[in-house]
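The form predicted on its own is given below as one chain in structure tokens.
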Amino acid sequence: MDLKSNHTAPVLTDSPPISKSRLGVHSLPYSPPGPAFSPGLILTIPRKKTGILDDVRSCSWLDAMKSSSPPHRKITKGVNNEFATSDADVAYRSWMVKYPSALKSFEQITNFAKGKRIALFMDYDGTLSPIVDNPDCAFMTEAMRAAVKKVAKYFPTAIISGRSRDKVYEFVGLTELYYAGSHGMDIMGPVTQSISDDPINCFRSTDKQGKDVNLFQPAAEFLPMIDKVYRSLVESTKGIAGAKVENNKFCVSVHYRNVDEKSWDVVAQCVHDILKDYPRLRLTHGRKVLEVRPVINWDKGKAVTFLLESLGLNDCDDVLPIYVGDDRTDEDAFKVLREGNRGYGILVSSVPKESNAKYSLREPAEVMEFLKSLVSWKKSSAL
């Protein structure tokens, strides 16, 4: 695979959701493969400091920031003290249409898997466990561990996400499962011959119970770069209340969740003041989380097919991978599903917006429901 880095930087931020006047049920025609999202989306950082907070306002930082936060929806009550359809009800509804429910459509699913071999891969954060305002408690429910453990004896299993590798261990504290860090950077895997060809980013280590793996690290040689990255970006920010840096090994996330509004051009002239000497480095946008990233043709799709090859379940007919994510970051993967017809992706998500999934979840404990009827489908298979 293609590793070069370039000298961009683009800006991607999360898919906006989609407001009432686009999800007409008579205008949603199926998308296309490829990118699901706008054009005006793509940010390039300037390379020259305009003014205080010019620089971010000019490249729209600011609306990207925003537009990953959509407000919660309000319910109104109705007569009688029942609780009114509200328009983004109506609106969800309407988008389901195009990204139907993975559990109403669950028998569809399963009679696609009939004699295949089904390949999960998941998220972490706001798909095994809820999105909170301190991301060090993003801890998983007991009950959806279970889940997770269940669901690995009967497939293979992988958490992609863009923590570091040992920080999303330390939260699931499965060794049952495949573990991928830094969106894909850091993938820790099973011995086989097949990844031999690039000896330079793979090698070979023990897990946590002493037994022989492969890690994959295509960004190693950031490592430095990216450590000094966030050492600055600590500094700079250490004013800022609510702020919060987070070193994932290969990537760094800038968190605004718990700073006020009013300060989040701040936070992205901080980012953006030290961001501009790194050309080798880029910034990604997620739920209210700056990420900056190395700069390499490497993204969660090409570490979902990384790990099919490493398990020997790639280009097989009989092989069905299933992703479920919530994250801008997931669409790489749901694009290499959807491509060829190769699997599906489920996009976790409570408010309508554009994805390259098949199937939609509203939440985590829709999630767990989903793996446990995987594990009940497959029992009952077995008999």
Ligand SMILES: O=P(O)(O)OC[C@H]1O[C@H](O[C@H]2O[C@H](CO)[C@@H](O)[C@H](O)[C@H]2O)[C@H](O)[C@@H](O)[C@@H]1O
Second form
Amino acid sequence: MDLKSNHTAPVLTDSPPISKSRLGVHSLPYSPPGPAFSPGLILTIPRKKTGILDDVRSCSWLDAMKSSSPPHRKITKGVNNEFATSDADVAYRSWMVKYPSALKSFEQITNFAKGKRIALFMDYDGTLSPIVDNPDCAFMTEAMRAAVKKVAKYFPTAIISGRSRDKVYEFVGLTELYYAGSHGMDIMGPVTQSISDDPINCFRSTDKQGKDVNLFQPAAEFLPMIDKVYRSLVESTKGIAGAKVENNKFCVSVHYRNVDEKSWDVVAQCVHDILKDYPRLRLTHGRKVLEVRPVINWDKGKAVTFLLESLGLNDCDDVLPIYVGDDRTDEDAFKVLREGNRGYGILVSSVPKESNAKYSLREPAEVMEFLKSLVSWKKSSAL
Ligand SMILES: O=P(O)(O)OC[C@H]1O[C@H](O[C@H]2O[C@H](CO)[C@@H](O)[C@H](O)[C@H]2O)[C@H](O)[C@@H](O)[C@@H]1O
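Give me the form predicted in complex with the named molecule now, not the form predicted on its own.
Every chain and every other molecule in the complex is listed next, the one we just looked at coming first.
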């Protein structure tokens, strides 16, 4: 990717408002254009006459909300204390033929990695920490922290999260790795001249240890808008029991995990009513969360490419990037690796899901095993 041209002027995707009829509620007039942005960041906003966002074109918001995080699978035991084979187990096992376990395929992965430098990218929620009801309590275990710390000692490692960068750093607390927040719209990476010459979005800063870093924030101009939308969403959802709005700096999460399913349409309506006035914002779906973000052509996939370039590892035949993630937003990163035929995506999921990943892991505990295996392999191959 030509970062000079691409990250200076991310190209807009479409951002039309969502038709309320898709929500089964009253219909909306077409929204007026939002505030103007400086040239360079925002280009044109192609609008679809349907007035339906990309993500909801093929299915309604509510369907997407219902399917956004399948219930945890219960492992059932039979009378003899043996694991009973349920339909779900059979389905999962046949799904694993297409997405084999990265642990069981470890030798295959490391055979391919021989003579290559692995660069590791990981998502946070659902990958390094288990999914919990309260997003403020998504702590990683000490064992996981130790595993991440160790792996980062041997391989360049970055966490790319939907959370704000500060928040994810607060959870992880390790200085050995790189962090990207807001789905890659807030990257703190090493200082590199080749990517430092975008005066609008990329600037020099210092990290918490006083080390020089590059900050890349392609959606910087959206900050006041996101803040305003955050405050409006807090206000409009305050009457919905269980709803929670999280400010992720360049995007906003509206959680409905703890909202009675009967009220999910009310949550969707609140988000919709606000989004209609902001055509430069769009909606994506996460795990029981609606995510409002700028309509710039930037995602976790672009963040991976950006970080590889920052680390001097892009376009190198001897680099093997591996991305581990559990969410729909991680698919952008899986896709970049798959399409460039350059590395592996590993999907963390305990239920079958279509994915651009090549391998799978069932849960964060398996992610930890995988990280430990990478370290042992690296140590033994250095002997
Ligand atoms: O890219 P990620 O690091 O995976 O962040 C995606 C979202 O993760 C968080 O929400 C999810 O995890 C919560 C804690 O387990 C859970 O309660 C919620 O239902 C999940 O959607 C985070 O709170 C969001 O802001 C992130 O966008």
